[in-house]
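Shown here is one chain on its own, the form predicted alone, set out as structure tokens.
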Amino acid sequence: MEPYKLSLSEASQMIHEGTLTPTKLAESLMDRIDKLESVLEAWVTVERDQVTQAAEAATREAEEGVFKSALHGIPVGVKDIYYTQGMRTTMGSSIYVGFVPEYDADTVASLKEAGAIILGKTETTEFALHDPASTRNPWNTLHTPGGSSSGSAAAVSSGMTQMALGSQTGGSVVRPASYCGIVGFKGTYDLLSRGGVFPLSWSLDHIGFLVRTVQDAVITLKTMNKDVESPSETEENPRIGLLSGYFKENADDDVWLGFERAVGKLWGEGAEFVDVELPKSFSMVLDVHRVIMSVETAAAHEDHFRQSTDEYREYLRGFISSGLMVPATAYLRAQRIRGQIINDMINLLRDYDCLASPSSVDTAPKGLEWTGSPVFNAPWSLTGLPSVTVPSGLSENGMPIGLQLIGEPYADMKLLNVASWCEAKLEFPHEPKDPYTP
């Protein structure tokens, strides 16, 4: 097997049995972005020349017996919105085109002190909100990969990097891992540092990564956060609430059904599924966050886009603009119902191991115009419960479609051995054909 192939599980494993070196797994990496770059443009940049040195003292470390933590050696992608010191950080944005930072992210750092290489920045929305990157989908170069975190999901779909950081402040690391049949994590909302990432919305941004198994998330999150507690057991015949309601009214048919079978599937292997009504509060959950996260936004932006409002794109213009039009009282308003909102989620989620949803709307959407709807993503954005999405099969169109899995706060780790159980008993095929292209 190409080593590009492997999941990062394998891939650790195989550095620590010596089977496998950190310098082949980069050149092989490397070799499939130089095949698949132009087509899926999911890199802002790659820096050949760092990643081989780093791979080259990763495999002297290696051969001497030491190793940092699982993930090193292992070539990692970086959303462009995360702070690296050296490297050109765009956030999507002509305003930052030439800009480099002098220090590392938080969470870019420590996955430097735990050996992973820094591989390169991958493509992001503008200021990962709505105007999208150039990024293909793997499975089908006709259809957006999702966003803002699109480039981390298109490369690690098409086997370019085994692991990515994005980030998530409405959908987008959940529904572009979804929309390109990977695995996608995000914490509970302060599980992990979110100190220099260029910030969309500071109570609402979340730090998650995307992977290819959930056994990957589980040593990323292990690896970037050693104080994340581990559940006593493993999940057996998990308890799970099923969300319908504002899901089933919603999803395309496509996705319903693709759920359904997913459902009745894991049902099938012994898991237990109880019909959940969603509290009153949760019919507001969409307008409150985009009051929170259009102020925020505008305050992170102001003192700019007083100055060069031309310089931002049209939808983004637009966003920052009604977010400064907001009254404090309405912001306040929506914080204090934002509260309430995520005392309803706690209680209803006392009863079951996690709740369960489509991961979207719809699968990916056909043209590149846009990166598809975050509505099935931002409730969790919005109460900081840890989310993750499991491909659970194809639509009739061949497009993936994810099982999405919300925990209680602070359960992350429960959240993905349920994930874990699901995607044994699913078993989809974790990587598309090579990119179609028309």
Contents of the next structure:
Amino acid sequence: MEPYKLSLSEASQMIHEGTLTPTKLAESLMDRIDKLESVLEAWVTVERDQVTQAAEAATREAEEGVFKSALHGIPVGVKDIYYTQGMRTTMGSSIYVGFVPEYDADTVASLKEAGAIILGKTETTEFALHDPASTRNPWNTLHTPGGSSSGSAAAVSSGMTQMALGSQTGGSVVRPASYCGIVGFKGTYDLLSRGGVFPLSWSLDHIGFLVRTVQDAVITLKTMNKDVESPSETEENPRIGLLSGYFKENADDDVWLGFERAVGKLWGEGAEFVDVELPKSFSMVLDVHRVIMSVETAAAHEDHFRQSTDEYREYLRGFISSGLMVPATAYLRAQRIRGQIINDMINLLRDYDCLASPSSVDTAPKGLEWTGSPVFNAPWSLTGLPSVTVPSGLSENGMPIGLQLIGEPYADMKLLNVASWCEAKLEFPHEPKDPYTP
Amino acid sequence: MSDDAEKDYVHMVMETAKGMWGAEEAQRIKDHVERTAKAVYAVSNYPLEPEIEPVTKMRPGEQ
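Given the form predicted alone, corresponding form predicted in complex with the partner chain:
Time for the whole complex; same chain goes first.
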């Protein structure tokens, strides 16, 4: 099997066994990039010489029996809002087109320390908000891969890397992962450091990553946060709270049908599903999210924006302008209502191993001018609860549908255990494939 | 809260936007201004729960 087809956990195991070298893996991934990048446009920067040198060094270390972690010698993608020392970091904006940071984001530094190789920087919407990159969906290049972690999703889905960092403020990890038929995970708020990641909205921003299997997410999380606690092994089938109401009302018919099909399959395999009623405060989720995010985004950009408004693209320009007009009391009130929503959701989660919903309103929309709606993911960015998407099937138009699972705060590994159980039962059979253009 | 009150608030914010950004720019960003204003209106009219919300718990006469 070509190394690019391996999952991260398979590649890691083979490197440790000596049946695959980091050099061979890096060459396979860069060949894949050479083949697909002109169509998918997933990467802003790939530093080939640096990747080759780092892979050779990791290969020598492996030959000497030195393995820094499970990610030793694994080339990874990094969303282009993460600072990378000596490597261009554009934030998807013309303002930062030539910016080269002098230091690494904390997460990038931890990956390097763990022996991972920075393969390159992946495309993002402008400052991780809305104005799209030119990246295309590997499942159908006429469709968006979602955003804002657009390049990370397309790169992992198409076999150009096994793991890529993303970030989520609304739905920017889970939605693109769902649209591209892969696994996307964002941890509990503050589980992974945001240091050195350009802020979009600091109290909503989450670190996340996109991978091909849940086991890949487990390995990545354990490598990036050694303190993360693993729950004790259990043979019991999961008890899952089923989110309908708001989610059923807003989902496209084919997505809801796909969700029901996945739930039926999991139920048949022994999962217990219980319909849950969302708390009254949940009705405020999107309004509270918008007030907080518009103000914090405006605050992050205020100085530059007032001097150089024309350097911002259309959506971000309007969003910042509107955020600059929000009264301080409204922002504070939004944060206080947010506290009530968090309390209510944590209380709701007490009776379940996790909650479940579709990962997105729709499958990846046609066209590249709109990266899709985050409204199924924003509640978990607002509440800081960990969430993960697992591919669960295909819609009638052949595009992937995802199952979103939401866990209790700091029960990230427990959530991934349930996700792994679901992944095994759902048996999503679709390997990453060559980009398809009808 | 009534629909009229929300409309009045959104209208007031749009007028403020014209003063801040100029009429042409305000028109350009109208959708954002209106959506955020509606969110602000909803947030401002949502009752906080004094039992679990520490700041409102400090209202004089209710201790």
